[in-house]
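Single chain ahead, by itself, as structure tokens, in the form predicted on its own.
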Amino acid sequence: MKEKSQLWKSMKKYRWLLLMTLPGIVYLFINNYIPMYGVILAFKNYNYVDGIWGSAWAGLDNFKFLFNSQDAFIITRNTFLYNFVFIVLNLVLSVFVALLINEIKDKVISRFYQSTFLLPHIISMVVVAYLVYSFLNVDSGLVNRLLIKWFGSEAISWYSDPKYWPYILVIVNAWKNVGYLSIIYFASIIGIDKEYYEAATIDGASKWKQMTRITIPLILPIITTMTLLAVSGILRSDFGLFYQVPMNTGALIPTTNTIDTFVYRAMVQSGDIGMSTAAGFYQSVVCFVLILVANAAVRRINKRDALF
């Protein structure tokens, strides 16, 4: 009873702040929670005439399509491994870039770099796909015309050889997302009390020691939070990255095919909504379990850094 009274007092005290969050809560409820009833489609043989509730039950038949496919292992492996590399590489690079930006004392130059690094994140993946094509085109691409020719090698047919694409996709993903993540970490860095650095300078600590002993430990909570959020979507891939950037080239499918692109291609061929819903439900369940496991691991190390 006492706890309820304190909760009510806190809500009354911060009522205007809570009111400001109301639009966001309403949007979250409409956009994220109401559509969840559509998960029922994963267990139904949906047809447009009978609708969601009138369609016949299919049990687990929609899941069999995904797991009985010859490509089930490949698409799951690709989705998981690509995202794992993205999480690790983007974390290291974005923290490194944030530390470099923090060392720029001129505010104008610092803001210029922040805007420059953020620009790739807001570019459509369709545009990115054609930018990549302008570099990798066999006849007119800059890589073949300048770099490969300069080294005296023959032109490489990038869009017909899948062995290069794990590296290309990782580079494109890092180029597009590292800047955005670095701004988040930079915002955390500038919130650190300057007295820590002043005391460290007096004690003779180098810039490297200030970074490793002050900056990184103090932004570790936000690093942990961002990593946990990334882990929660480890079985969800950037559709544009894996479909648009390789130009949906058939020769590259074994390397670029993920769960999302596999479901899309299957939808185009069969138009089976139940199957695509089952795949999305499978991704959500696995991601939910993974974030619980990751959060439990963080909680065992340091409870304050855990999400819940």
The other form holds:
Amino acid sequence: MKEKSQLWKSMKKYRWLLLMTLPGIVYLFINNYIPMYGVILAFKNYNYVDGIWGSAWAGLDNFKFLFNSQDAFIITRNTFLYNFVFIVLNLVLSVFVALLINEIKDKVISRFYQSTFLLPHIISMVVVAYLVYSFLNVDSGLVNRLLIKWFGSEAISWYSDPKYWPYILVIVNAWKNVGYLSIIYFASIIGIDKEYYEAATIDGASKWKQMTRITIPLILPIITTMTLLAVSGILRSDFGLFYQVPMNTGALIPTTNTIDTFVYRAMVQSGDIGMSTAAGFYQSVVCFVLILVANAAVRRINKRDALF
Amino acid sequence: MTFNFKKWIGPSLIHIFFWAFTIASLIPFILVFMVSISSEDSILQNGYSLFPSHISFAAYQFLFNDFSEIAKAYGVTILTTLVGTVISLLITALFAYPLSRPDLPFRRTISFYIFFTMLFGGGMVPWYITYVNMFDLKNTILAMIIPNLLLSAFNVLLMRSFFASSIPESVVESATIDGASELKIFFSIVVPLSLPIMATIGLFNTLSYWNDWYNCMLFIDKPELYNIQYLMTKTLTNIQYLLMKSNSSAQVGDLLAKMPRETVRMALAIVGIAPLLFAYPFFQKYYISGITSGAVKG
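Next up, the form predicted in complex with the partner chain. The previous block was the form predicted on its own.
So here's everything in the complex, that chain up top.
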């Protein structure tokens, strides 16, 4: 009784502060928590007339349908492999670039490089799709024209042959994100105490030794955190990259279909609400488990690097 | 020799590498621009080239001839970006500030409520159905303002750590003793002290609204409500799209014959990204410091 009245008192005292959080709480409830409850659609035979509550239960039929088809395997494999390559390649390239930016002593030039490398990151995937199209258009694209002019080879129809797309998408993804990631790593390199380097120079350590023995170990926490976040999202894909850049071309689906594009197409093009919800639910659950496992693993190694 | 290598070759190799990187970052933009000012003949002969043999502004003339489609799409983009950014900034700051106060009741519960949305989600389909069936947002301007874009859990946490580290508790305490209400403290003390983080989050919001095509693709069927990004999406796959609405079919055939097809598409791309590219030199500083402060504070 006493506790209750105390809580009441403190709620009264803090009523304005609590009220300030209300719009945000309501928003997250609508945008995130209601859809979480909406995953029951994965266990229903949804139709628009009966709505979420009225539609008949379907048990695990949607999941059976999903996992009995070839699609489940292909989209999981594509999403996983693309992300795996993205994570490794982007990490290596961006740490490399960050280390090199750190070698540039002129502040103005360093700034100039940083803001140019960041430019690809701020544009939308629609614009990226235009840029890629200007290179890969079959008749007039720059790549085909150069292939013909320099090597005398035939024009390649990039937008109808799926085998090229794993390479194209890896390049496009690196082009868009390496600059951004390298700036994040560079920021944590600047944060390193200069005394370490001074001491190392006095001891006669080479630049290479300083990089591998001082810089990299000291930015390892941020590398761990960023990689941890990326790994836990290994079954989430950048929808724009896989939908806009291949221009939603049917012929390219075998190598460009990921869980997110699959869910979108199943919902919009086939109208299969139950099955597409099931696919999305499968993705969410795997990601949730992965982040818990990855975080627990990092906690064991070094508690301070863990996310929570 | 080795001394010379270390002193001169090393740094110049680094600069060569960075010039290559700079060119790789910029060349796609330059190519699209060059295509947009090429003449059709030059394209037929040489394809898309960084050095067109003939310059022509026919594509831009064609676009500006009937600019109403593009102007409307820009109107939608500007409206949603302005309204969305302001509301989003307000909700984010109002949400983050109380959480930065160590004495707030239910602080841990509310923080977990936010954090959990970053770990688990219901997926795109239930999210879509929530907005379409429960809130009837299909084909409204609000559909390009509210879903997903209005509040980012990450930004709330970013702002909370800024408030926690930059607003001295003593200032808030003495204002409370002077009898100022919490709302007054927030608007007249906290906000003016937090302009850097406000600028950063405001910039993040502006960019995500400006670049959005996903909500438009999902929620909007009416061409008059398309924003510029989605108009660009439509035109990329079907160049005739630009002509279809405002004209009768006879006119379309006529216009299509006259249209510099190869270059119009790229001219539209330039018209679509120009504002961002022109604004970039002015905001890049804040953007870089925004992402780096996020990285350092984690």
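Treat the numbers as computed from the prediction; the structure is a model and nothing was measured. Residue numbers count along the first chain shown, from 1. Rigid core here is just the name for the largest C-alpha set that superposes within 1.5 Å across the two forms.
In this overlay on the rigid core, residue 51 has a C-alpha that sits 2 Å or more away from its partner position between the two forms.
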